[in-house]
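Take a look at this single chain in structure tokens; it is the form predicted on its own.
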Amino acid sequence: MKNNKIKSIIQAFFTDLLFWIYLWGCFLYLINSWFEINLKTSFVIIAGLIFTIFFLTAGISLGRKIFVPTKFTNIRWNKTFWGWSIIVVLAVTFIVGWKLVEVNPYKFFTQFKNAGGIMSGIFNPNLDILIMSLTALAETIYLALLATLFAIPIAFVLSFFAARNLMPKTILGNAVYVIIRSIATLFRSIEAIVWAIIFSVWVGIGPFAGMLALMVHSIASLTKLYSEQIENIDTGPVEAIKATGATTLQVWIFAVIPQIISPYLAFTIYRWDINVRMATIVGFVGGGGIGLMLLQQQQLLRWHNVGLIIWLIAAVVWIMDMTSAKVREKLVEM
């Protein structure tokens, strides 16, 4: 009981320290941004430091709701000083958005003209690219498809290894699932986009390496995916399975893949939703397909055809999307 109470206040206390300082942040790069007043970083970590201190001690803090409530925190939000506290941190991070994004809605509304071509060309196409657009529009397609489809099984041999109810709780288990879940969200966190830029450099410019970017981004997408519908099963038939002797393949095989083929479907042909609309923007960087043919269109200043291939863009992914949402309903209901 000591133990966890003293792992509690070490949690509320790290919780109001990050709390303060991303605060204090805000307040320093506003005030240096209004006033031209330069204070060090190091003012932002002890700023920080002195207010988590002061209001953990007070037990008024979010931290103390969180982790440690007192009778200062267990009352309406409206009245306590963590509830304001929040209506402060959103109110600061709404304008420091504002600020960095450099929102200017004069911009948006006067100078409308600039963007004169392109609306154009949106609604003036040119019909005389259909061929060439429609063919580079099938390539995105297949690299969509190619991409999910060798995706799959490496995803679903993963998967089995990323679900903590099927990892053994050894020392290797242990391991194993770590090393998945972890490599699977490094490469999840990375933007298909950026894999496209180290495949163009590694296969060169095209079709491939958009294929390659957006297989990866689906390897650690869809094992996660998967791994998460897996440690949601009924345990009931992998308990009974087990109690006959089975080994672990005859468990995965008989009580485990019976119960996710559904979910599974219904994942796969959303990730191909997905990857359809992600290979437009791979192209730009040299994934080929319709996105490289939008960004040479756009750098020569043909808006009549950028205008056709936006249509035809907006056209696939509206097709893809309620056939594969048509699809996933009748999958969840078998």
Given for the second form:
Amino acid sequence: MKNNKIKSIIQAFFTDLLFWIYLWGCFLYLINSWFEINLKTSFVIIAGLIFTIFFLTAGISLGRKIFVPTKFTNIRWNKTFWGWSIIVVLAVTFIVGWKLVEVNPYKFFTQFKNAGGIMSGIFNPNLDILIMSLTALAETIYLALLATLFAIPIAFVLSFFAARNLMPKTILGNAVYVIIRSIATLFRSIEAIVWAIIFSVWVGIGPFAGMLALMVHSIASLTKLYSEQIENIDTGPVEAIKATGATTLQVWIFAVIPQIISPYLAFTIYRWDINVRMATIVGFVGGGGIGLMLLQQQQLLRWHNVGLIIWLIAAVVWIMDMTSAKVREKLVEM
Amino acid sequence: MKNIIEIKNLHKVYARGTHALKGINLNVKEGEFCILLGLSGSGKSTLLRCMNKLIDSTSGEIRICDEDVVSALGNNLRRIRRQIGMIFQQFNLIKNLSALTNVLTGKLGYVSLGHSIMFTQHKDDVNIARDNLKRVGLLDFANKKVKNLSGGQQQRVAIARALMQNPKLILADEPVASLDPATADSVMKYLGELNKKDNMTVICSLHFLSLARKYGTRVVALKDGEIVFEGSPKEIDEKKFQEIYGEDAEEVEIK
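Okay, that one was the form predicted on its own. Can I see the form predicted together with its partner chain too?
To see the whole picture, the full complex is given below, headed by that same chain.
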């Protein structure tokens, strides 16, 4: 009981500290950029600490509200200190955001003519480079396809070890689960574009680098999707097959795989769909294909070529989207 | 007659602290049709699942066909399990596979991994599976996906799967609880036939006393994880029934 109280006070303290340091940090940034005086960072920390201690002991702070329950909970939020501190922090965040992002509506409404080149390019695409663009486009589609194909078997095997309900509840089983899941999450949180930069240095600029980038990203995300699918299977058949005296591997093959095969296919096709879209972006940073060509033409300011490429990409994404939706619909019924 | 099941002082405490079985002592002789009665949560399912180690018991002894179940692992456990067929309330078939393939999975405890992957290539297995489907009257549905069959048909496929194991013992966990009364009786008929013709021992949890009287040779009633009644189904009168199911309970008759 007492431990709990201390824990919640510590939690409240750090929440408040974070809150005040953030708020004073925002103030510091605004004051420094408006008045061009140089307040020190240490000021933020000291001010944050003082405010934290003061309002926490006064018992009216946000952290106190979240972690230390009090009897007076029926006061309307707009009559409380924590309620107003949330309003203030939201307002300050909005102002800082506006400044950091350099929001400028004036530019948006008055400088449309700068985009005239690309706009006229889109409406007058240069059909002379059609064959060349289609070749690059094929490169993109195939690199997405290969990335998906290579990712399937690897993610398939990994997903069994990343499914909580299949892993034995031992230290080893748990460790395998946690390690695979964490790595998958980590690799998935690194964008494909970053992987493309890494691989374009590793194997050189071109579609192969793009494929590797998409493959790594696909393995990570398919492992997660697949294993979640396994975790959601009906456990009845697993129990029944176990009861026949089947070995673990037989249980996987007869009770688990038949249940997951059609969702797996649906996810995989969806993944290919995503990969085709990402392949274009990945091309921008050295992944080859239509993306690379788009980048080159854009840098040469050949807006009519850019126009054609944009139309082609749009067409492919649209067709992929339609067909993959149709196929997935059929698979769900299976 | 020999005891096929010997259970001594069996306890099961779940990880969350529920004491599901509190010192069960039970012997079942070969050829018996033993009915387990009791409310939901009285421990029937837990008891059945401890018998083939789908659930690990906490303490006590379980011997089936003179083999120790509690300590069995790996191949030993596999050998014990394959001679115990199990039927479930929710049928627990693999719904998007055919009836025939589902029946073939009953053989898994006997064959290697390679053999089981190539099941349909093994003519003798397929023939036995077809015979078993024929026995439950579903030969015409052999190649149909199970999810397109009715509840009663699915439960009969499950019986055929259990038969494929060539079991000495059948554990049935409320096999008719999700079926309508007429279908329920026809499924029970098949279990009764296995008991009488094939001399398989059946342990079956039920809620209907009428079915218990019709098919059971013995009734074991559980309440809060303890055995509160053991005897012939005919001995259960209104008073006994209320002891098992609580004072407000009234018997529901199904014919």
